[in-house]
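The form predicted alone is given below as one chain in structure tokens.
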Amino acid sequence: MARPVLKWAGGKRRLRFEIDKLLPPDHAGRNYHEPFFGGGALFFHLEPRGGSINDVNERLIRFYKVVRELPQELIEEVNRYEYGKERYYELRTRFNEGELEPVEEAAIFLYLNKTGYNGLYRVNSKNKFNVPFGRYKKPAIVHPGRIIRASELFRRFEIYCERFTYIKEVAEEGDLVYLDPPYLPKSDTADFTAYSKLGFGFDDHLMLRDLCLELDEKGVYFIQSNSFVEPIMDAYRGTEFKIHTVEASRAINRVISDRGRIPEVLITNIPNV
């Protein structure tokens, strides 16, 4: 089982055994598809044999696509960079001043995101990354044996950076999409981050459930995961998908009592879970 390269907030590490109980037994030999792929979690833990991968994060891309072209020069250019607070806040404002070789700016992007505050990747009005240094003590920031994995699963996929509405050309009969888009909030202090400057509303979500229901009638599996809120219940409950209720843990919210672990929802059309 491979892991992660980057630290993402919203990740479903802690939920990957939950999704792994929907899986068809057959699943390892099927191509995998991944819209949403913010950290890869489930992918990393799954090891697909072929497909594609997704986000609509333009950096998150780049830095991905450097993985798998080269892992090396990327793992060189990394150690370069010594830990702390004042050359965190340097690379931060060479990050957001673009114009940088992909090998350097894959190389801050992940530094950025092992120094930087809980992980996360936020962006302001202007598309700047914004989150202010995470005071770790001794932050493992390049995992070499990690980041020569993904490369090489990386090249048995197609990378892309469109609107997960790309799925309806690539994903064919038989093969398995895992749909993991940014949450509809369970309030409005739930939403902690900007992954994009381009935000994902309601109607976006809505626009995923008639995505599901082609990707139902194409006869390709998907699975799911959402918050456990009324309007995505109220969404679904037309359909003949399965929807099932789970707890996973989440650390990152303004609201004390809404962190740790809350309900969320996998919804799928495999059969016979």
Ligand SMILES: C[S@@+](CC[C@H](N)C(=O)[O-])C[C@H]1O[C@@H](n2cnc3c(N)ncnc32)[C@H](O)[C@@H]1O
Second form
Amino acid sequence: MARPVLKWAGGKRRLRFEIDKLLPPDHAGRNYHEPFFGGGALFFHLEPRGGSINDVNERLIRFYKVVRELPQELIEEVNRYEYGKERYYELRTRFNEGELEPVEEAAIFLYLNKTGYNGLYRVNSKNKFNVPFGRYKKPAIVHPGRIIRASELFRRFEIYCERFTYIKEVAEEGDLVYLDPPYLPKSDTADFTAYSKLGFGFDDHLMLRDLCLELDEKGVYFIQSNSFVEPIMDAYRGTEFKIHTVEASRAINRVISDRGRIPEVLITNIPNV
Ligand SMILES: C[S@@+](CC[C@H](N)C(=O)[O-])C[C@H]1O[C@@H](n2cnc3c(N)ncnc32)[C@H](O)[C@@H]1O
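What would the structure be for the form predicted in complex with this ligand, rather than the form predicted alone?
Below: every chain and molecule of the assembly, starting with the one above.
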């Protein structure tokens, strides 16, 4: 059971045991794909044998490629950056302005992730990373063991930077796919779809539903997490998929009163055992 390398908004570490209950007993022998990888909490929990991971966030994917190819160099580079507010803003500017070498870019990415406010990844309309300093007392910035383990695991995987529909080409009969899209906001003020410039709207959720139907047709198992809201439930009415509700607390939410337990669903075509 490995641990994620990054903090990530909407990370699903807290759902891992709920998801475990739905997996087929022979899941360890199946190829695994994660089209909305983010921090990859489930991936690290399962340590699957092979398959693909993907995210539309280019910097995130460049970071993971450095983790896979040059883990030791990455660790050494991050260790050179001392912790502090001034250093944070200096590195943030460098990250936004420079044409950086892959190892330096990845090292700054990790530093900003561990020392920025709430581990958020947020960019402005010009794709400039604009998260403020996080004011932690003594944050752990590098976990060398986690990076080395991630590197070993990633060597068994294809790493893509595409939209989630790439999976149509890649998943084969018998494979397992975990889908964790940005959730539909409960309201505009509670919106947290700023993972990328592209956003993820209701049309994308309908496209994702159609993709699940295609995967099912092809004999691919999938589990999708989503929020328990009317439009999503309507979209899946009429399919034969199973919908399990789970309660989970969400740490990152701009509306303080909305913190706490927000019902979520797990949608799957995996038969009960
Ligand atoms: C809820 S997060 C995934 C969190 C992840 N399961 C974890 O445990 O950290 C959703 C991810 O989908 C990515 N994303 C957004 N739109 C996408 C798209 N159209 N295709 C692929 N990935 C997308 C975002 O960059 C974000 O990292």
